[in-house]
Amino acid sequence: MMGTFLLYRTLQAFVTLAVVSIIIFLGVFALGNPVYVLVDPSAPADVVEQTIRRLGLDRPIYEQYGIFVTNALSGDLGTSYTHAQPSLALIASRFTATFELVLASLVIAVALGLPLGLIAGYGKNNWVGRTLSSVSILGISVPIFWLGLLMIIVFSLELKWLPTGGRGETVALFGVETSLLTLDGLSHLVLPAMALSLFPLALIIRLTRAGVREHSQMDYVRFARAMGIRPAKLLFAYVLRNVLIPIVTMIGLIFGTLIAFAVVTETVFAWPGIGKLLIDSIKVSDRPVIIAYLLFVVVMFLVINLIVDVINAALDPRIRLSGTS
């Protein structure tokens, strides 16, 4: 039945793909000829008219869009044609910052989610309680780009704390190069993370509420209260762990949505990841970045949530059953 499964969302996958695949190249066709940004518009007619055949843009939609698919099948997403290197390379080369970036807002929104979520559920009539409550919702509704300008007037700026932005000294790991290993590096990732992370960690406050106030009127909980356990270990040892489940599930749909949604933060903070690449792509319509990058989305959020389908028909039984039907 596992199998019948898995087949199924991979079958579902795959279909998915593709017709994103078609929705993304029409919207990408409709920005107009990049031709026009890339060229001097001074250049002479011929000039323009050698580089739209040479970029294959003189050919219809249809089988520019049929050589795309034949292209990617094979791993060619095609060439930058800004950077003069292949798409998937330059993505790829900007992907670790990204990651480091993600990774590091989503262990602040975890550190400090759990807990006031759990010191928010325990202590839901105390104003300790209803202010962190407030204090989600206010994090839920503030605008990224505006917190990250105040962050940089404040503390760097006005106290001259961290700096402005960029990613700072980097050290290779394994042939990779990060940021993580510095201590000016760590320093010019403080501010972006904590951005980057006021999101999720609304959102984890608000589900670790949410979760802590149901369970915490089950009957195990209050057979285990009726039997004199103290309240620190029912929390932990009780709640938490049921708590757990959905929240686990969560992360990783949002860690897929961070580095989808990074962009903002990455353009206000100067971050050289995948989602500046694409803002700088999409300023000099540069086609097959910005097709790649959008791919790139679509296939990790396509393997987060079948990775997340697995382990939730692995929990349940109930949804192998009807993710077949």
Second form
Amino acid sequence: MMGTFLLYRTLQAFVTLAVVSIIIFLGVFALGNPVYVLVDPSAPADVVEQTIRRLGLDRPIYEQYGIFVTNALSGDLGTSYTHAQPSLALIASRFTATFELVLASLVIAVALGLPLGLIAGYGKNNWVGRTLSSVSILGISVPIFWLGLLMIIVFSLELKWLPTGGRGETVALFGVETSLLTLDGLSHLVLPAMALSLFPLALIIRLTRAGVREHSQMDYVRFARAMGIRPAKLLFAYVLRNVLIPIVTMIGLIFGTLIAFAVVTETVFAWPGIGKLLIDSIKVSDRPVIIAYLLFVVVMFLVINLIVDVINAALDPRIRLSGTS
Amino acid sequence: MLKEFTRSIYAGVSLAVLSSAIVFALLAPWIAPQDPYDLAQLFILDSRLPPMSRNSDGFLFLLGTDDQGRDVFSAILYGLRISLGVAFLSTAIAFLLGTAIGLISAYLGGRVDAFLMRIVDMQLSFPAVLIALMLVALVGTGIDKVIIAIIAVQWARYARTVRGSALVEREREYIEAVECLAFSRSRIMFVHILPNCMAPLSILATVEIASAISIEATLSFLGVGLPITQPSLGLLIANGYPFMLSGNYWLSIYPGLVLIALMVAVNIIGDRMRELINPRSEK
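Next block, the form predicted together with its partner chain, ref. the form predicted alone:
The next block holds the full complex; its first chain is the one shown before.
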């Protein structure tokens, strides 16, 4: 049963990837002049002509799509004009910075969100719950970039506690540059991570609160309460464990969303991740990088969704039974 | 209806904020103290004045000026015009497109329905910002591209919502009755089913206006949305950003406050509509 489910979901992911790759192909190769994806637009005419023939751009469009897919599968998505290196390698080298940012913001969101959600859900109408419902509407209304600006004004320019942007000092760990291990790097990470964490924080609080509310009506909680178990123990030892399943799912799913949101945060705080790379590339029409970013993020998204689905199915048989029908 | 709506003070205030924003946006060329994009009216000597300062002619800059001596207050009024225009236009088109697709999907059922809903599912599994960015990355920037991006992000939500309601309505007796009268399919869909799906659609449309404002502002802030000649609120914030580091906060802060006030207002109105239409819903 699990095998069928896995197969079905993997197929579904591949279909989505195929559709997205066709959209990207049509968008970049068919709408614009495809030669200029690989040749500098100021190149002489005979060079352009030669490249057209070499790349097979004079062939029918379905053949061209085949070439695009073959190249993509062998990891060749073109060379960046501005950075003069393979676009996929460029994305990979910048991804560590984005990964650090997303990871840090998820840690903040979980560390604050779980306790706040538990308190808000347990007490019927305590201060956390009341503040939450009034803050939540503000939370969805304030654009991330504006909040980032405010944080820079308050914490960097006025209080001078933290730097305004950039990644700070990095050290190499197993060949990967990281700013998590230097004090300077961490101080650069705090503001962007906080700005990015607000969205997952709000989600985790809401989800935890809803879960606690639901579970506090159940027999096992009533029974435990009747036994005189302390609320703190009941909450953290029994309820939390049951509430955690949907939250773990959500954290997995939100990982991809945060990578997309990081585009904004990285631009505000000049954090040199793939999001800032995308925006810079769009501005100078560095198409190979744009294509590499889009395919990279979409593949990552699909892989994450697939993993989350599989974990859920392993935990809950009902999902894998209904998923294949 | 309006009386019931404004029984909540927040909703009343929000409605007032939104309507005055619309009025300001429509009347911007007549009420703005300065035409911020007429270069003949700008003086470089007036550049980067703080809020409430006057120039040598005694002209009052309520919210200060930018690096070219442009009155920020006037620029905000003109920006509001562009932001609201883009948001309303794209929401309206997405509404029409999404509703039509959702209705057709629900009414035809079968393979068409399965196919269309698979597309909707696929699209909704990606975050809106990513889809919008993907589109501007592929087709380029500009006001028409931003509108296309917002429509592409939003249509699926209307389609799913209207399909859900339409499937419920389709089973009702009155639809059976009009089917017996041999009315055409399109007449049944648009004249009989659609009006009964309007409640959830109108709530969705309100919330989507806020989301459209936000997407446009975000794209423009990132520099991949509207061109510099059409400065929406998001673009004004972005333009003020470099000067912020040298202490000229007002250039970004005030357009941002207007943007937030607008979005809070629209979201509260959406919440209130949900309460009134569906009293049992939990916030």
